[in-house]
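One chain comes next, on its own, written out as structure tokens in the form predicted alone.
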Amino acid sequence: MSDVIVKTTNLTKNFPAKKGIFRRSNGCIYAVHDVNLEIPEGKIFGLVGESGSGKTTIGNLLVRLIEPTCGRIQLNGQDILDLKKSEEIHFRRKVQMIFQDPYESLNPRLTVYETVAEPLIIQEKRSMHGNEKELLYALESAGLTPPQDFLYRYPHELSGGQRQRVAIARALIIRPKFVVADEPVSMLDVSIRVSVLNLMLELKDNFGLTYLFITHDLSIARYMCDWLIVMYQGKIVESGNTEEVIQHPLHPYTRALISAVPIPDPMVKRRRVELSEAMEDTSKPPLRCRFYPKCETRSPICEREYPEFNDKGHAHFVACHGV
């Protein structure tokens, strides 16, 4: 296996819960709880789960847009939570993020030139001018051709796909090693999603990138990812090689997710796993399995204690008493 580029240990993030007209503190929301990850260099790790499962929170933690409540994050063996100012600037060069909505993540007042040049100005203390050659290369690498035609356009003059390509060019201009892609194609038309996904695969090889690819779409995760991690209410419930998890899902939540993916062949029938609408209170997570209220195979032990995360063979890990 390749060297581990990102490692987390007992990563936890709680958000204060505010209630009432005066927004008084009322406990906290356990968004991510006790997450351990090891992401090998040069691989694409997929993070899947429903909205509210903690996927985006993990992405934001890894690029330090937010700070964890507790736990550790290492990049190439270095703890990134105790960096000096000079070290933090170097860290920002190595790690970038591609956001879900390119229109929201791009400043509408800046041209494409100013947007893509901004990381160079901040990271390398360059002036606004004199970067055109690098910008043209970044835009062309992101599939915006001819790149000269895009330099002085504003976000509202671009299509959704073009805006996301500008966001990709901005992320790659300083040659990062690790990129968090948070639902990068979910806001795009279906007709152009594959072209953007193929672009990201091509850039991975050309620039030697490692991705954490966050998505709720298992079909996209299967297309893109080497390794799959399934999250439910802030906890990892299953992980393994993507094909192994898709073909042989072990956790009942993973089976429910896969059963909801449409099959293009109308002659093929798949049993749909129906989940109860019961919900856990994420402000007071129980010691038992968080999937317990919805699980169709639950047993008494599931209500008493949270299952350990165990290797079930073929590097396939799952947290479930019933497996």
Contents of the next structure:
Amino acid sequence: MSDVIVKTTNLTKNFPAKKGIFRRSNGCIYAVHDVNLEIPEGKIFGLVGESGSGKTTIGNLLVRLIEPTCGRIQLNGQDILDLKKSEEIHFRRKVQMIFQDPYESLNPRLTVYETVAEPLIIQEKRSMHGNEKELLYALESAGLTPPQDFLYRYPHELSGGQRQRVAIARALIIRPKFVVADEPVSMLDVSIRVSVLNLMLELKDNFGLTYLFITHDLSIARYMCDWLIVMYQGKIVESGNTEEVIQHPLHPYTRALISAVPIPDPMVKRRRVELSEAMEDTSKPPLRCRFYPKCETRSPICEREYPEFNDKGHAHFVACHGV
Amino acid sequence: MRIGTKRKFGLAHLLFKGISQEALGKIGIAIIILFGVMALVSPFVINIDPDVYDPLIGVDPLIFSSQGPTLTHPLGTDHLGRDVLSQLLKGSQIAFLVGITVGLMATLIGTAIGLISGYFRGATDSLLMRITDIILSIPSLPLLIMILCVFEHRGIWVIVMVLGLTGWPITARVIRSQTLSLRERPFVQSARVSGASDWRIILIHIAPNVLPLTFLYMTIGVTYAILTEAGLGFLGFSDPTISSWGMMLQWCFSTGHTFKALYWMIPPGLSISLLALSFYLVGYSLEREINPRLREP
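Return one more block: the form predicted together with the partner chain, after the form predicted alone shown previously.
Up next: the whole complex, starting with the chain shown before.
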């Protein structure tokens, strides 16, 4: 296996829950609990799960938009949580993020030029002018042709797909090593999704990128990712090679997720795994299996202790007592 | 060399669109222009004969009590024989001076405090907002009178400073709430991921997005300043060496001419109301363009 670019150790994030008119602290939400990731360089690492499973929180933690409650994050073996101010700017250079909603992730009052040039201006202390060469290259790489037509446009003059390409150009202009893509195509029309996904695959090879690809859509994850991690309520429940996880899902939650993906053939019938409405309370620490209330195959031990994360062969890990 | 086309999506365009779309906005602009012309004309009227037409020391030697309109004094004279029209025109200058300066000062302070408070949150926010609450919760006119009483000589600049330094709390509150929402928007996070400093985020990403709102509150600030200065003048707390509209009403009232000399009382009263109204109308018509909730779907 290739080198590990990002490594997390016991990464945990609790959001304080404040209630009442005096905003008294009242426990907390365990958004991400005890997550260990090893993201290999040059691969696309998929993070799937339902809303509220902590996917985006992990993405935000890795780019340091939020600080973890405890745990460590390493980038190329260097701990990124206790960087000095002067070192932080180098870290910002290596790690970039592509956001979900291209209608929100571009400042409506800045032109494409100003938006895409901003990382260069910050990182290389450049002036606003004279960056055309890099900009045209970045825009062209992001599939905006002819690039000079886009430089002085405002976001409201662009389509959703074009906006996302501008966001991609902005992320890539300082040649990052690691890119967190938080549901990059979920807000786009289905018709342009594939072209943006293909662009991301192409850029990965051209720029030597590693992606953390966050999505709730298993078919997109299968199309894009080399490795897949399935999350449920802040815990990793299953991880492994994408094909392996999708062909042979082991965790009951993964099985339910895969059975929910529609098959584009009306003649094929697949048994849907129906889950109960019951939900574990995420304001309690995970002492028992998070999936316990919904699980079809639960046994008494599931209520007593949280399952270990076990290797089931072929680097396929799962956290379930029943497997 | 400029590549491609640069199109306008600026503040000026937005303001122009907002004002020109509403009939009320046009009326407001028309009134402002009218008073603007009056302010500009004022020195020419005085220069006809400063001994007669100076708003404070020019006295018509033939007149010893307040007189109604005549050819030489189109709006009549006050009890000393001073020309009312000349005072009114000078008052127009003062109203613009006070209104625009206080409006600018109050919105600048309010916007800065709102941005800092909303962006940094935490202790900074608590401190600044409690100061805001204190100023907001004390009735403004008594507060102003108390502050003004501290000054031995109450020149017009003292009044402008006091109004400007106490007129910002509402702007600060509104800008703060807007900042609180903007700072969580993905484009701000995107800037943070690129390594942008706090001040860069505030100045380049948040401030331009609250600017239209700032402008809206400035029109309201101008209205507030004009009305408050007139109120202080009428109560006798404004600069007695300047014929502001409030002072004119005060002279009219204190010499017992209130309803006996309508030619003296109505012009300043009407001017105060109209100029305050006109800035209010401009703000009103801007709001449709600026406040997304009022925009038609």
